[in-house]
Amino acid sequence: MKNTLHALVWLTLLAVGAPEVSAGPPPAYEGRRLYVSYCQLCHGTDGKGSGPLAKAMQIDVADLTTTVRSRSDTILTKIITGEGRQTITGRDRHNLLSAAMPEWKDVFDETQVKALIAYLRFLGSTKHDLMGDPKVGLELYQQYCQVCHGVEGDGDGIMTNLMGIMPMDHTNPNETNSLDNEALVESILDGKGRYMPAWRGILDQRDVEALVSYIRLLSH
């Protein structure tokens, strides 16, 4: 059955052709890239404020996994860019969280700020670690998964109408958050239900971990 499903997928792709253009990655994916380049040194890989630069400078850095939860996108935009009047103090200062927080208004455009906020929301709400490299996961998702799960991960891939299936909507956090990383890894490697193929032997453990990390970011 598993071999039959794989064959059906590849034969269908040959018949109809895979989508030539893939949608851009989800905002949290781009936000993670910006976070790693600009924020991680101070805020740490987990967002809790234990980055190496913060330690070297002996500065107090906000724990983003908690402080971000109580702040709106508008306030977070002010904190990141340093623009606009604080609603709390009324002063033209941006350091709601820390006096050492740089102003990024000349570095990030509006789209990048929104993407960064999307990733911060992920850090503040996720129950699951990113176990692999989402960049690798994006490439694998486009190659192996979007034909069923859709270009944007919402379950409307080209195979859904052809086969009459309803794949998991990876953009719905209520669906993905209910499964831990190990459960997602298992379903990818060994298949699940009647139509989810097993990719063991095609994808290795590192590939699958990268896929799981990308799927986590799709819901933000």
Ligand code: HEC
The other form holds:
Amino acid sequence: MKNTLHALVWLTLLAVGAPEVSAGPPPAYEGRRLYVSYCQLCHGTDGKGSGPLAKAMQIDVADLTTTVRSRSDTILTKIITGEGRQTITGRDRHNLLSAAMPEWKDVFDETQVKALIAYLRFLGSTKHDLMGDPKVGLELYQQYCQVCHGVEGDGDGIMTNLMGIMPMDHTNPNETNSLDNEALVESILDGKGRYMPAWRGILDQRDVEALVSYIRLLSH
Ligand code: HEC
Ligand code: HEC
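Swap state to the form predicted in complex with the ligand from the form predicted on its own:
Zooming out: every chain and molecule, the one shown earlier first.
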């Protein structure tokens, strides 16, 4: 069995030489990148509103981890771009009142606004903090994990089909949310089941933490 497995791995590695179509980074990942540059100063790293600029400007920014839950994508798009804010009615009307929330319509295109919303939804729903640098995680994931877990993280990798295995679907929040950060770290370092390899010795603790945070963003 071991030999068969080795042969399969070799065959696969040969096959991997072929160029792979790469999907862009997942929306929540891209959204986080934009959030860190453009929003965090006021809204804070955790979205709760304690950014240094908000303090300096003495403005009351919303706690995005709670408010965003009750807002539709359409309303959030209006709030972020500023376009059509005046048509927001009812419960959402208070957003008209503060000019301290900039209008970003000339800064972001539609895809970027969608990415930002995906990240706000992540902030509002995740049970687990991001424990490492997702940027490092993305690179490592492409290098080591994609081959089984798939370009998009849904478990549809080249080796998945060749070996007839079923990796965890990293895009499914029900699957990833049920495990805390420590459990994910442990599975990556020590392996899981028959075909999820142990990465201890290849990746260090920081690499693995970066991977865990990337996996969290994949599932939103
Ligand atoms: C200069 C400070 C500042 C920056 C930078 C900023 N915001 Fe805001 N934001 C505010 C303030 C102030 C409010 C509260 C507006 C109100 O409630 O009247 C707000 C409110 C919001 C709301 C509405 C919250 C609710 O009530 O549901 C969203 C969504 C939001 N901001 C997203 C963003 C995003 C995304 C970015 C980055 C692209 C960003 N903000 C950058 C100051 C800022
Ligand atoms: C040879 C194929 C293969 C590679 C390469 C691989 N995985 Fe997996 N992975 C699997 C399989 C199969 C499972 C399902 C294991 C099980 O539950 O039996 C899995 C499960 C997981 C799980 C869930 C573990 C749990 O506790 O349920 C995580 C997290 C994970 N992989 C992360 C990674 C990361 C990060 C990498 C890259 C560093 C990676 N995997 C590379 C095949 C692979």
